[in-house]
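Next up: a single chain in structure tokens, the form predicted on its own.
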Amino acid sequence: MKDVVIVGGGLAGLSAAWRLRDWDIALLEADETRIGGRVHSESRGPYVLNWGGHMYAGSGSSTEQLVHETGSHSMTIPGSLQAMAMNGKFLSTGPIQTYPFRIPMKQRDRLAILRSGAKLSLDVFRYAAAVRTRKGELPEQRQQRVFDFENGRTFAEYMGRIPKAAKDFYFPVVMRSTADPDQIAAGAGIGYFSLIWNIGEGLGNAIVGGASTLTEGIAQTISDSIELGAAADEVVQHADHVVVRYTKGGTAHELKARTVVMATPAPITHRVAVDLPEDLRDALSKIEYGPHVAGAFLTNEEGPMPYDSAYGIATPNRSFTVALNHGNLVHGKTSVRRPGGSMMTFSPASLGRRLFDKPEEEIIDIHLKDLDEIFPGFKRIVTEAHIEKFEFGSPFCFPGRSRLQPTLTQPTDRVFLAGDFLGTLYTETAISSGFTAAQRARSALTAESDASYA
């Protein structure tokens, strides 16, 4: 009998496995070829092609702890997160408040953007004050406060009736969370502007060498405990153990463990963990995800590019909501710009759903057409292009989500949950929830061991 079976080999499951590596563990991952889940990057010389999680928390975070403990390295992301390509104009420098005056548009549209921006700016500062860490509080208390902020209406309702130009200006930022403005809660949308405008705490680090160096490093440490191609079918609790049934290579298997960490997306956890408390299963069934369709493009330009000062570029009215200049992770560290680069494109929410069933080659052509219109000649410098699709891209905070949090975080006997659906900080939530699940499993194991000696 295993001490712990970890179901799911994404960032949350690997974080739990890292903290439990000195116990007798097994990690089951449904993917047949790789570990890491929605963290996926590949190196190409000095550059990295990235399709998944790319921004990570820094000082004082669980991410910082994991990076330090595993011997990985992180760096502050160079370049602005506030760049925008709109109406044929690309802007990456200067205060974002000046953008409406520098982007071609009608005067009435400028006024609408400025009016909406004034309201949004005040609420961004209100958000930053409301969610700021308070002395002596538990992380769970702060997370509940984040969920509670403006959680009674959607972001579209919060913004009210605004012209298309204002929607084009503000909505791509909100859609980075894999939800449309009429789906995501107002507070979550305001929180995105807090991140992008760098007000309060945010996710501003990247993993050196690509995000997969972190996940693959953990996987190498526990390689004897990992089973790829192992899709969990059922997790059933008994008085003194848990049974995990899974399928691998078309054959049914079964593992017994004293505890289990469920580190799968909420819909899978709901389906597989059949005898969790009913209120918990009900809460899991209500978690909502949007899809990810991400492109990665390796380039061979010889000199400076117009986007060199930018990292995140909002792209209204395109097939993707944001382009991410991963080449800056290399160029930002050198005084002389090296040849080459790497760009990521990201189609979430309704954009992702439109593209999801299309073949990779067609999506590449669609993304490249838009990149070439934003940066003329871009298509000619692309030497490699790939698309990655994630059905469960990211969970998003919808109106009423805050009411589910106490149930989702309630203690359970032998099955402990981990995953980014348990909070609002994506990669940081995945890691911190993995740590929490590992601690709860370790406490249960230790208590049983102590009782057996009593």
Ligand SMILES: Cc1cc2nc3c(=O)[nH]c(=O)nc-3n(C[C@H](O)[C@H](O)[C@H](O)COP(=O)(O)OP(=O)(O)OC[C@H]3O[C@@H](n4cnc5c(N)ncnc54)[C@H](O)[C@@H]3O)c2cc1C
Second form
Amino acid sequence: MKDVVIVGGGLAGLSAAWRLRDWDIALLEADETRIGGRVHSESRGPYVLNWGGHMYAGSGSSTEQLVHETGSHSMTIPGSLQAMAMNGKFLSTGPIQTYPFRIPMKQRDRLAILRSGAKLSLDVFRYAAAVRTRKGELPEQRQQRVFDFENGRTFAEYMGRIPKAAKDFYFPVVMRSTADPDQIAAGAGIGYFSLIWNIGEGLGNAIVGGASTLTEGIAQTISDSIELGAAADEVVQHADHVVVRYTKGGTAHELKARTVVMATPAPITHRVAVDLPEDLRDALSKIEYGPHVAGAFLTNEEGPMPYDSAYGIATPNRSFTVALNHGNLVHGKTSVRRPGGSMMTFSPASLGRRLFDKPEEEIIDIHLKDLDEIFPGFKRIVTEAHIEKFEFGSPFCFPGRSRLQPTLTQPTDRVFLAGDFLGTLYTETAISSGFTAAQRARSALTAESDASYA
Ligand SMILES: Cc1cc2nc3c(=O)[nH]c(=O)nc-3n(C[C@H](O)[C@H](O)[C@H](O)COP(=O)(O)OP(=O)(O)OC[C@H]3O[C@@H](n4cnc5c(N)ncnc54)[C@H](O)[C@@H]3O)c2cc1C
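Structure of the form predicted together with this ligand, given the form predicted on its own:
Following is the full complex, with the preceding chain placed first.
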């Protein structure tokens, strides 16, 4: 019998496995070829192609702890997160408040954008004040406040009736959540602006060498415990153990464990962990995800590009909501501009749904057409392009989500939950929930060992 079976080899499952590496563990990962889940990067010389989570939490976070403990490294992301390409104009410098004056548009659209911007700015500061960490409080108390902030209506309702130009200007930012503005809660939408405008605590770091160096580094340490291509079908609790049934290579298998960490997306946890408390299963069934269709493009330019000073480029009215200049992670550190680069694009929410069933080549063409219109000549410098699709791109905070939080985080007996759906900070939530699940498993194991000696 194993001490712990961990189901799911994304950042949450690997973080739990890392903290439990001295116990007798097994980690089951459904994917047949790779570990990491929604973290996926590949190196190309000094550059990194990236399809999944790319911005990470820094100082004081669980991410920082994991990076430190595993001997990985992170760096502050160089370049602006606030660049924008709209109506034929690309802007990457100057205060964002000046953008409406510098992007070609009608005067009345400009005024509408400024009016909405004034309201949003006030609420971003209100959000930052509400969610700031308070002395002596527990992380879960702060997390509940983040969920509670403006959780009674959608972002579209909060913004009210605004002209198309204002929607174009503001909505792509919140769609990065994978929700459309009429799905995501107002507070979560406001939180996205706080993140992008870099107010308060956020995700401003990158993993040196690419995000997968973190997940693959952990996987190497525990390689004997990992089974790839092992898809859990059912997890059933008994008085003193848990049975995990899974399929590998078309054959049914079974493992017994004293405890289990379920680190799969909520709909899978709901399907597989069949005898969790009813209220918890009900809460799991209510978690909502939107899709991500992500593109990565390796380029071979010889000299500087117009986007060199930017990392995040909002792209209204395009097939993707944002382009991410991963090349900047290299160029931002060197005084002489090296040849080449790497660009990531992603199409979340309704944009992702529109592309999801199309073949890879067609999606590449669609993304490249837009990139080439924004940065003329871009197509000619691309040497490699790949698309990855994520059905469960990210969980998003919808109106009413806040009420589920106490149920989702309630103590359980032998099956402990981890995953980004347990909070609002994506990779940081995945890691911190993995740590918490590992701690709960360790406590249960230690308590039983102590009892058997007594
Ligand atoms: C395009 C994109 C961009 C993103 N950008 C950012 C960003 O910049 N910053 C950020 O913080 N976050 C970002 N995210 C979100 C971030 O990647 C996730 O929050 C995080 O990686 C989730 O980790 P997880 O372990 O909770 O889930 P996952 O990574 O989904 O891991 C779950 C694992 O379980 C496996 N699994 C599923 N079913 C089974 C089964 N039955 N049996 C066994 N295994 C199973 C899956 O294959 C997967 O490996 C992004 C996500 C995407 C898709």
